[in-house]
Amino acid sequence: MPTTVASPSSNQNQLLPDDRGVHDWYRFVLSFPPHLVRTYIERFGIDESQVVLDPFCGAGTTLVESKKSGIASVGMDSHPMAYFASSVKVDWSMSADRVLAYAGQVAESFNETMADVEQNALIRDSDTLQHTDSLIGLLGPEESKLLIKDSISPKPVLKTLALLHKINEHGDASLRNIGRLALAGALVNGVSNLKFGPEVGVGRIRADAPVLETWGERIQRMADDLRFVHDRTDIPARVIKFDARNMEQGLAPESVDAVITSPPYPNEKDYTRTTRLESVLLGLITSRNELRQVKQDLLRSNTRGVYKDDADDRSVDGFQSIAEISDAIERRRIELGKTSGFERLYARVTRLYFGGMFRHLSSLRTVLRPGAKLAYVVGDQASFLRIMIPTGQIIADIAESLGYRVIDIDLFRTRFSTATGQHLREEVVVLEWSSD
């Protein structure tokens, strides 16, 4: 019987004011909250002698919260922006004074450059820039094509690229990474035209934006945070760029005591699109071929990441519940006359998603110590033609078939689905591993 670990309202996913330190350096939309990580650290009785793993670490919530609690952690993610962000967020080796001195050098150099640019009328002609249909010339042709149309205006792009150049000119690698992550956060919050609700889209078009000022405010907050966590600098936390469906290739056998994670949900949320702007402008993804490779290394959770040769679905051929849901989605598609290429993939991506989770949980067994506890934050979905997918229950069934013990399925919160008019459950599947 599912239990409740928190009041089941949508507010449970909000970042609490006291939790903003480090976590707020860079966050994905709908990242799960730090207080949930603390709940399971305490429930599992994890102490300083143990290691916590997050195999879908995203922006590093589990890693940062574990480090704050004095507990060693390991994170894995194959998305380059997630890998970069989480790696920077657990590096607390820089002093606040060094960060601020570095930021001052970057700002001074940037201002000198922009003064020269203004003098040469390269951005003064706002009429020309605002009526440019593409960003080719400021970015390369391939990079420009990767961006969501109108996600950022030409003048802010020019300033962003100039600032990035100065960030990379000064300081050591750790300081440059701090500067780049602050720029990624500034792009999403204050510089671009993006809006999130929770899907990414284009909001009000900004002809210009205070790029340096927004970046500087974020750098100041990061420096302030470093003053409060300096006594946790030596707590181990490392991040591996790796596909979570092949755990045994990335970690040593029996090296993990607990898992606290939130894998992608089976819906139409394209995680590479949500982070596309910062991934491209920071140079983490520079071509369609690189984007394709990123998608191929991710768990299949949306139709924009499905490829002809994908075979994860074969892993769950024997699961009747998955077959029934997949068949129901396909019948609904035919009944509604939905014929687009993406709609035709709804049934298949459902099978691929759970097949990928099967592969993940299967390969994970080798790296877990006997008695390891696991918490998977997942959500029921109805994105595929309103057919309900009880994600938590199916993952629990898969885990049980692989030898895990299902301890509970805790209700974390409910969220309202505008597509179905229903309140969908967001749950924590709690497991235990025993090698017996």
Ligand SMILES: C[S@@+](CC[C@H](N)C(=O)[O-])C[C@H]1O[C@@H](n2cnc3c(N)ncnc32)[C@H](O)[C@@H]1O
The other form holds:
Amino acid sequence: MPTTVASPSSNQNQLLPDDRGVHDWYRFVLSFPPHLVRTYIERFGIDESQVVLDPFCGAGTTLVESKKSGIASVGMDSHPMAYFASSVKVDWSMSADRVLAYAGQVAESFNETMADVEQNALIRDSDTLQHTDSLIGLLGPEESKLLIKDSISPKPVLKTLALLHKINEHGDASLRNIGRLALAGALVNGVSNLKFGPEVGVGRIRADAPVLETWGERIQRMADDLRFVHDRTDIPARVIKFDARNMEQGLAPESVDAVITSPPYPNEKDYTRTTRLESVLLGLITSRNELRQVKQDLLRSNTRGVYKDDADDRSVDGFQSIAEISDAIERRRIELGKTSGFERLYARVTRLYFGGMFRHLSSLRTVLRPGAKLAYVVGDQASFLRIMIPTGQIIADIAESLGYRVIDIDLFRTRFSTATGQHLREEVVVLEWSSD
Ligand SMILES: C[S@@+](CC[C@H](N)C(=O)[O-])C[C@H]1O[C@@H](n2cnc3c(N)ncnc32)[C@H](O)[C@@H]1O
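Complement to the form predicted alone: the form predicted in complex with the ligand:
Below is the entire complex, every chain and molecule, led by the chain shown above.
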């Protein structure tokens, strides 16, 4: 698959030091930066009486930033890990002191258990805990098979499961959620063997990892942040686990004043893979069937999540530009003699992706107040055999066909594609909804 390299002007996606608070409780590599949300809150003139929606809320950047700005928000995501993370990130009701007292109890109880485990020589026994195969004994065969091979070593898994057990044994539901989110963050930042660049891959194999310490540092930072935002606790922010292609079933009519969001892009990124480790270890996805269900509730943006009965493409049958791109991809595939099952699906997934976006934008109309403003962050792509997909322009065309007014297509940043030698645009499609 072609790679893209950020251009020098494109460090726009980074989390600024002043923005870390709450945002870095848990983030995706591809989360957009809080300053982008602030820009559009200001540009749209959103005030405290209005409601912002993010229908593809991911790790909750729009919701956290809206709440920091004193603006009510609603988020939606059909992935259980994104839903869990963003729900916890907008619950600021817990006092920092309670969080720290809870963390102290968990740590004490964890240390007692680990001392017993050490005494029983379980964790010291390198023969049983050195090999990834021994994950099956720790996690169960279904769960172990779901993990990316070598994504975590057995000793850190054993410690993670012991810590999770203690997290769930103490405190109330809100405290446990904070504990579990800190563990998810620790897993991808220090405990596992994963590296993100931006694709998820396996890096240096850590035979062991400081699980409690990494978790404790994260909990400490979360407590510090809670002290800082305590005066914003009452600003409403809620998250719904829902498929954004059926918006009208999830939200009340005319209940939203603005949308600031970044849906998936048509490339081979599989959101269930980048979050697989924490989803499985936290027990959010426990079997192949559950994984399949999660994939089916997501927009079709990669060939790993396409199913025989998928029919989103029918919604965009009349779009010449989409048909032309899809045909060009298929022609290129035949020319290059590419015959794998995934390559054969490139043309179809492109149509399914835009069909899903059509369904989303169509169902969104009823929940918008007249005059609502929308910002969609999307990137041009060339992942399917280097055929250029001008994502922003096509989404603007779809929106226009549904009665939205296209106000602008702003350039957010460019990324250099090593495959095509071209700069790929990442854009913000700015729309307005007026019901007449
Ligand atoms: C680019 S990410 C959003 C990142 C987010 N802006 C942030 O800062 O973390 C896209 C999100 O869309 C979600 N998603 C994909 N298809 C969806 C659907 N049909 N309904 C709701 N959410 C969906 C994915 O689970 C993923 O979390």
